[in-house]
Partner chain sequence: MPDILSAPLVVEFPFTRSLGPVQSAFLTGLRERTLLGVRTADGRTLVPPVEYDPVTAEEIRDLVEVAPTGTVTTWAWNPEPRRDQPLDTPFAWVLVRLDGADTALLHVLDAPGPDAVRTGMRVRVRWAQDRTGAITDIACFEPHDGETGTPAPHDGTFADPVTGIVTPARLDYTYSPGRAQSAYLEALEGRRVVGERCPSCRKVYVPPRGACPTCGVATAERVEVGPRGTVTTFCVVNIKAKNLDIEVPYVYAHIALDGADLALHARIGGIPYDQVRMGLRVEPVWSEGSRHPDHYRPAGEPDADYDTYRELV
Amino acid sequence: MRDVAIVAFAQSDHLRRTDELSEVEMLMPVLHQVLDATGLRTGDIGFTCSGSSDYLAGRAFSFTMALDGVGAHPPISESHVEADGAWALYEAWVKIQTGEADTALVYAYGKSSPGQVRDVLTRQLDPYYTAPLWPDSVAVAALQAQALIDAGDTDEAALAAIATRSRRDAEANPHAQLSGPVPAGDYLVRPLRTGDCPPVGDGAAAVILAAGDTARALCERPAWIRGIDHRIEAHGLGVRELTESPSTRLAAERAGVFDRPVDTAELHAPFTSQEVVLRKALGLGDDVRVNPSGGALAANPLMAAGLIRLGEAAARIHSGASHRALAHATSGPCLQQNLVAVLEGESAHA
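Mind pulling up that one chain's structure, the form predicted on its own?
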C-alpha cells in the first residue's frame, strides 16, 4: 500500500442562496485556493475526480459544466461520482494506489437552494414501497430519532444539547452557514425541531491528495490516510435497526479506527439524532473532540458535506491541533451508506 495524504483543503463560504452564481462560479475560487496552497497547477495533477448530483442541478451530466472550473487545457485524466465528494476522494485514493497517479484533485459541490431538498431526497428511497409515499428526508430522520428515544438512547434535551454545541463550535469556522445561539425552534416533524436539522444551502469544497515524498514536498505536515473503508446497509428502512449503524462499525474496523485512540472526529451527522447513532457505532467517548468545525448542523452543502468532514479533519492534522483523527461521510436515508477514514500526522505514524 502506498502512503497517501491529504495535503491541502479549501471550501467556499456556505450560504443559504447563491442565485447570482453558477456551479462553476461557486467552484472556481475553491479550486484556485486549493491549488495555490500547494503551488501546483492543473497540468501537474495526475488525476481529477468530482462528486455532485444531477438531481440537485436538475439536468443530466451537469458535472461536465463544472469541469470548466478546472480548465479545458491541458487535457486531464478525469472521473466523476454521482455521490458525495467523499466517495470521489475514495476513488482518487484507489487511483493513486494503482500507481497510475501520484497526485489527485478531488472536488465536490452542491446547490440546494433552487429546489425543495426534502422532496428531492425522497428519490433515494426504495422505489417500489417507500418512495411512492413521498416521506421527505426530515420525516424519515424523525423515525430514526423517535426510535432512539423509545430505546432510551437519547431524549429531546440531549438532542438540543448536540445542536447547541455544534453551533457554538461553528463560531470559530468562518465558512459556516449557521453559528452562535440557535433556538430549538418549532417541531418540523416530531421529535425533530428546527435546531435538530441541517440548514439548506450552497457550497463547494476541494482537497489535493499526494503520495509519499510528493506529499512531504507539498505540505509541511501531511494528513496521512492510514485507513479508509465504506459500507452500505439494506435499502429498505423496514429491514434495518435504525438505532444502530453496523455499516459504520464495520467500515471503522476495516479502516483501523479501533487500533489506537483518536483525538478528533468529524462526523457527517446532518441530524442531531444521527450523531447519537454514530458515536455509539464508533465507540467515541467524551475525550474525543467531535465536530470542532460545527459539522453538518452548521453547514450542509449536499454532495460536499462528507468531503468537508475529511478536509476539516485533515486541516486539524495540518495545523497540529490533532494527531489522529477520524473522518466520516454518509449518504442515503438514516445513515444507509457510510465511509470512515483515519488520518494521522507524521509523528503519529513514526
Contents of the next structure:
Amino acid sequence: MRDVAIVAFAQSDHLRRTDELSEVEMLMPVLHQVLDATGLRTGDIGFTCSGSSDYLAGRAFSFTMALDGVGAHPPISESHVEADGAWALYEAWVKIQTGEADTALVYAYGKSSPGQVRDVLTRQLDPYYTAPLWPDSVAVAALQAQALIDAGDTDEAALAAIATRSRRDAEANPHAQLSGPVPAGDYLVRPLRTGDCPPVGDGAAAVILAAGDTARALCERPAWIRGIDHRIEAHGLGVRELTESPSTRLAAERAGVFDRPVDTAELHAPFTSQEVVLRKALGLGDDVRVNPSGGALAANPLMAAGLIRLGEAAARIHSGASHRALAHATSGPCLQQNLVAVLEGESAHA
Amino acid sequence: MPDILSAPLVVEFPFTRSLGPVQSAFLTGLRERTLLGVRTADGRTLVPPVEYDPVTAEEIRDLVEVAPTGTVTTWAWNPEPRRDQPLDTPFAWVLVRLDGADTALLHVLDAPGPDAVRTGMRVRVRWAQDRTGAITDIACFEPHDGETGTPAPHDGTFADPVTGIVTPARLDYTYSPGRAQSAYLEALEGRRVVGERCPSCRKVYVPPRGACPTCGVATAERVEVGPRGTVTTFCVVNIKAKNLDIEVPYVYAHIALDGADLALHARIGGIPYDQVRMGLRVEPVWSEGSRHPDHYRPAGEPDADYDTYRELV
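The form predicted together with its partner chain, contrasted with the form predicted on its own above:
Time for the whole complex; same chain goes first.
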C-alpha cells in the first residue's frame, strides 16, 4: 500500500442561496485555494475526481460544466461520482494506490437552493414501494429518531443538546451557514424540530491528495490516510435496525479505527439523532472531540458535506490540533451508506 | 453587475418500470386486497418482498400471504403534508410490521394527532377505492383494536397480473444561470452578443460561463463580439425534427463571431444549402420577439481566409 495523504483542503462559505453564482463560479475559488496552498497547477494534477448530483441542479450532466473550473482542455484524467465527494476521494485514493497517479484533486459541490431538497431526496428511495409515497428526507430521519427514543438511546433534550453544541462550535468556523444560539424550533416532522435538522444551502469543497514524498514536499504536516473503507446496508428502511449502524461499525473496523484511540471525530450526521447512532457504532467516548467544525448541523452542502468532514479532520492534523482523527461520510436515507477514514500526522505514524 | 436572471424549471417524468415476478405478485396482490411477503432461506418473511435473499443473494420466490393488520415499529408525526404525499391532512409516517412478517413496510397512518400514535400500536390497512397495482393501493393505515391476522400460503397467481408500473415524478426548481450567463442573456435582449476574455490566455469565450476551460480561472472582462462571423464548419440536416417549422434540407453551422475564440452554432439561411461553405461570412437575422438570432445569412463579403479561423475549426 502506498502512503497517501490529504495535503490541502478548502471550502466555500456555505450560504442559503448563491443565485449570482453558477456551479463553476461557486467552485473555482475553492479549487484555486487548494492549488495555491500546494503550489500545484491544474496541469500538474495526476487525477481529478468530483462528486455532485444532477438532481440538485435539475439538469442532466450538470457536472460537465464544472469541469471548466479545472481546465479540462487539453484533456485530463478525470472521473465523477454521482455521490458525495467523500466517495470521489475514495476513488482518487484507489487511483493513487494503483500507481497511475501521485497527486489527485478531489472536489465536490452542491446547490440545494434551486429546488426543494426534501422532495429531491425522495428520488433516491426505492422506486417501487417507497418513492411513490414521497417520504421526504426529514420524515425518514424522524422515523429513525423516534426509534432511538423508543430504545432509550436518547431523548428530545439530548438531541437539542447536540444541536446546541454543534452550533456553538460552529462559531469558530467562518464558513458555517448556521452558528451560535439556534432555537430548538417547532417540530418539522416529530420528534425532529428545526434545530435537529441541517440548514439547506449551497457550497463547495476541494482537497488535494498526494503520495509519499510528494505529499511531504507539498505539505509541512500531511494528514496520512491510514485506513479508509465504505459499506452499505439494505435499501429498505423496514429491513434495517434503525438504531444501529453496522455499516459504519464495519467500515471503521476495516479502516483501523479501533487499533488505537482517536482524538477527533468529524461525523457526517445531518440530523442530531444520527450523531447518536454514529457515536454508538464507533464507540466514541467523551474524550473524543466530535465535530469541532460544527458538523453538518452548521453547514450541509449536499454532496460536499461528507468530503468536508475528511477535509476538516485533515485540517486539524495539518495544524497539529489532532494527531489521529476519524472522518466519516454518509449517503442515502437514515445512514444507509457510510465511509470511514483514519487520518494521522507524521509523528503518530513513526 | 447585471441583475441575476431566474426562471421556473420543472423536471417531470413518468418513470415506467417493469416488474419482476415477486414485485408483480405483490403489487397485483394489493390491487386484489391481498398482502404478500416472500420467505427467505432462513425462514423469515419479508414484506414488502424482494426477489433476492438479502443474506444469501439467492433468488427467492416462496410467497406467503400476511395479514392486513400489524404493529407500528416506529413513527414520525408529519404536521404539514407535502405535495404528492398520501394524505393531505396531518398524518404519521409509520413503519408497520404486518402480522406474519418479519420486516416492516413504510406507509402512512391516519390518526387525529400525535398523541394518538405510539410505537407498538395496532393498525390495519385501509384500502384505496380505486386500485391499480401500486403501493398507493394502500390508502393508509388506521388504528385497529380487533383480532390479529394469521399468515397463509399463497401461490402468488392472479388473473391479469400487473407487470409494470408508472410512477410520475415532478420536481420544481428555480433556475439561476449565474453572473456570466445572466450577462450574456441580458445582452441578447439588446440584440448584442457578449463573451468573456480569459485573463490568462486572453481568449474570448462565448457564450461565457464564468471560467476558462483551458486555464481553469475565472473570466470577468466582458467583450462584445460579432455581429458578423465566419462559418468554420457545417452540416446539412436532412431529417425534419418534430415540432420544428423549418424545411429540410437546411444547414447548421459553427460560426466564429468576429472577436470570439470559440465558435457558436446556428442555422444558416438566405442561401441554398449546397452553396454554404467554410469561410462564408455571415450576419445574424433577428426575428420579432426572439431571444436569439433566428438564423445567420450571408453578409455579402468576400470569404474569410482559412488562416483567420483555422484555430477555431
